[in-house]
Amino acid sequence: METTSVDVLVIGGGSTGAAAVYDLARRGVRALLVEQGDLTTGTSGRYHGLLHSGGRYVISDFDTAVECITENTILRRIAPFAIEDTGGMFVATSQDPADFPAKWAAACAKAGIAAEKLTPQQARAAEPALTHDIVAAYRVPDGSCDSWNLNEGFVTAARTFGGDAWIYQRVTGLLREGDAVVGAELVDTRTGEQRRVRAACVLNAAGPWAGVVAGLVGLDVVIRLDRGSMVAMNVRWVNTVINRLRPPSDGDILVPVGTICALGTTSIRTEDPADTRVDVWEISKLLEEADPVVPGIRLGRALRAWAGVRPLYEPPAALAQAETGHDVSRRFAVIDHAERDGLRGFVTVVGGKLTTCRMMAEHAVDAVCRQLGVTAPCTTADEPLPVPEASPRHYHQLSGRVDRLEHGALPGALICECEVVTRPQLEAHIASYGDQPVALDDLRRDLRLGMGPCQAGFCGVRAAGILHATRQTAPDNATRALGAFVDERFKGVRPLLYGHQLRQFALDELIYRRVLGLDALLDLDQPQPEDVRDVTE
């Protein structure tokens, strides 16, 4: 088994993961991360898009407002690549608390968070479709955060000060010698290759999985899981984030995000770390819940659904008393589990927001270098990260693309209509990865390839064509890519199977499993009469 050195491996590709790995690399320690998907494929790359003002949390859970005001600051200093500064209003109607608004606007006050208060007329000149039943409305710092632009960027930034980051690899155990970690056995997901990275440090920063990785070594970390479904509508509704006036709940955000609205979230607990399932009341509770505050857009087009596991972190007797996830604390915690259980070299960070994300793998990674000894400061709120201007890592705004395309910068063949992708960002794209296996999937995350309203019933047979082409695979090794993310797309579809959405759904069926025969040419058995019907009605 090929083994690797390192000082510290981080064990997870999300925001902080990726923040924790760019962290260290600058304080001069080598580090590795490794993922057992795709960067930001977990709850980082499954959340609705705000960036933080704080304004959300700062009745229930005054810290972390005062965590999400801070780093909302920074990130926008060091990452505006990745950042929309679209700002946010949060806006109270005749049917939420009328003592609410008041005490708000006092925390906000308190906490640092700029809120300035609105008349209805300016709330609603500055977003027409906002409802005219306003009795309170309030501008803050809010934004939104393209999260894969930003792991990109911080791993990106971890290469050029000598860290590094392995994706599709999963973690099967950990290596310990007496009472100290000293690494991680491996294997890729991809190929079925096994590897062992030895390191004097493993700092756990798995998400949802933190637990199932902790239990490797048999220690009980205590999380909470909680689902949060969101829905993407098919236009922005709104070009400010807005938030309901109102203590937090379900189906309280709406979040411009390139082109399209993202309305959010519900909180379901559930004890699976991959439970990424989406009910079709969760899409109606949410449109129910924005048309108050947005009215007509509960009868808007919905292009796809998902949902994301929040690892809510708190001590066992305020997480037993919580009835629901609205309820536990967002702040993140960092356990040193060689002063917590006297295992050296294991560190854990788990909880908080993906706004905090630089502010977590900070703390964690000050955990990490009191172990080893290291007391080179952390510098990573000090300067951009050094991600090139001329990167294509850049918040994706559709309209830019069109000008380019329009003008010739972006030449070659049309591949994805809907958001704009040409043949040759494709290529450069897949030739990108060197030797290494890409996924259609990856694509999308690289280019938004499938994305758009047709939820690539167009571009996917295309984009598998040339990836095929591209990468001189067998034919069945393409189909099978196609296959794998034309059902993905599919998934995010199918709550959501009633109006244009179902015209559409229709559609991409008939082109791929009967024009093109993909159930066929995968082997798969036919969907029974009964499976639809569920799914319609």
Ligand SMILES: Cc1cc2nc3c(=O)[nH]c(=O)nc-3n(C[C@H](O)[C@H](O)[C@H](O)COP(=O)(O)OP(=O)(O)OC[C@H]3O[C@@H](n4cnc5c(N)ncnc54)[C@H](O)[C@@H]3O)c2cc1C
Given for the second form:
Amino acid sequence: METTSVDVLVIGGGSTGAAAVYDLARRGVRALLVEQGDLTTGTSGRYHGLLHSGGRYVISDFDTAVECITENTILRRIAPFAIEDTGGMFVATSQDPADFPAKWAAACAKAGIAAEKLTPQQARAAEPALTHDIVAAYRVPDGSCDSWNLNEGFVTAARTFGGDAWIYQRVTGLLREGDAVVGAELVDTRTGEQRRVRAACVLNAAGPWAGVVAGLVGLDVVIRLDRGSMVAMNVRWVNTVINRLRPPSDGDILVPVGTICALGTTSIRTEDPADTRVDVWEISKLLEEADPVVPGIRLGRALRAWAGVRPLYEPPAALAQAETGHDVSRRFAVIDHAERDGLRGFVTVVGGKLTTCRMMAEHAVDAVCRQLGVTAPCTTADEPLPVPEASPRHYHQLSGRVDRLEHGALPGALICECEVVTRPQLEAHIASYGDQPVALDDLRRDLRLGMGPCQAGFCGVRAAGILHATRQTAPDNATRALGAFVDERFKGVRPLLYGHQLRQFALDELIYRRVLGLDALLDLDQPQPEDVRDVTE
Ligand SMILES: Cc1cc2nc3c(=O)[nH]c(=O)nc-3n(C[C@H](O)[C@H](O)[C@H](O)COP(=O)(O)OP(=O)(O)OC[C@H]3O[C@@H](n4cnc5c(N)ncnc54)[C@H](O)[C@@H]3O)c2cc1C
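So that was the form predicted on its own. Now I'd like the form predicted together with this ligand, please.
Up next: the whole complex, starting with the chain shown before.
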């Protein structure tokens, strides 16, 4: 079995692991990150997209609010390419607790969050879709953050300092010698190939799977897993992040992200780190909660729903008292297992927010460095990350593509009409993977292929054909890959079958099941009446 040696092995290619491998590399430590899927395919790729100002937590979780505003400022400085400065608003209607806005504004002042009071007229002038029923409104420095871009930025920068990241490598065992962890066993999740990495220290940044990874050496890390769902509306109903000015609860935030507007979230306890199902009632709840602040949104066109699992952490006694995930702190924890369990060479970092990933990494890497005797300080807040343009993965804004298309700068047949992906773009992108495996899902994440209103109804089969022809895959494999890709796309649409998206889904199903005969490959049952939202009331 092939063995590689590094100083530190980071497990998990979410925002925490990506920030950590960058931090380690900047301190001159030879670090390798391993991720079981692609980068950002855990919770970090399934989140709401909000660069928190901290306003949401300022009453319920003051320390987290302070961490958020501190890191919000730093991330804007070091990763501007991943952040859209949408600004944010907190808006109270007559349905919300009347004494909350004054308490909230005082707490923001204490936390150092700039909250500028707006008149209802000023709020509506900035965001005309807002309700007329505004009793209080404040402007805050929220933003929207593209986590794929951010993580790509961290990893690209880590590589320039000598770090590295391997994707599709799952840690299946931790190597232990006496009272120390000395590395890990990996399996390539695409080829099944096994290898070993020896390391002086292993950093467990596996998010919701952190308990599973700690369990590989018999340690107990109790995490509260909390599933939350979100729904993407087909247009930006608002251009500013809109938060309901009330204690945190379900469905109180609208985030403009790229061309869409994401409503979220719910909070449901789960035992499974991979539990990304979305129930129909959650969609109804999210739309109903958003409607009082943005009237009419309830009947707007929703494109897709998705869910992620929050890895919440508090000492076990506090966790036992929390009734819902909203009651559990968003602070993070660094567990030095040498101190807690007498096992050297192993550190776990868990909890927190995507907004605070750099700070989480800093504290976790401090603990790792203490174990290694490295004294170099953290410098990740000092310099901007290089824009990850040199990477084979570069992300696009739809408006930029439409502009290029209109001016003849995007020649060739359109493969994905919704997200404007052309055949030459697709072929060049497949070629950029060299001899590495490339899946339709990689192309989706890289180019946004299949992420628009038709959810791969038209482009899925075309892209599969091009990929198959370029890579000369066996026809059966290509067909199976297409079935799996379409299945996954359909999963995100099924919980929101109403209006236009119901019609779209019916058409997509006819294309794939009847015209292309993929019936046997599609995993999904026919939609049941209870899957269809009743919006007639
Ligand atoms: C519904 C929802 C909405 C949210 N909204 C926001 C928001 O708007 N703003 C915000 O700041 N935060 C938000 N958060 C919180 C934020 O998304 C998370 O705190 C953050 O993404 C966690 O990152 P992570 O790197 O710790 O975990 P992850 O992103 O889950 O990364 C862990 C990685 O480890 C990998 N892994 C696991 N086991 C192994 C193994 N054995 N071998 C190799 N790899 C492994 C996984 O595949 C995964 O990619 C939200 C969370 C949820 C669930």
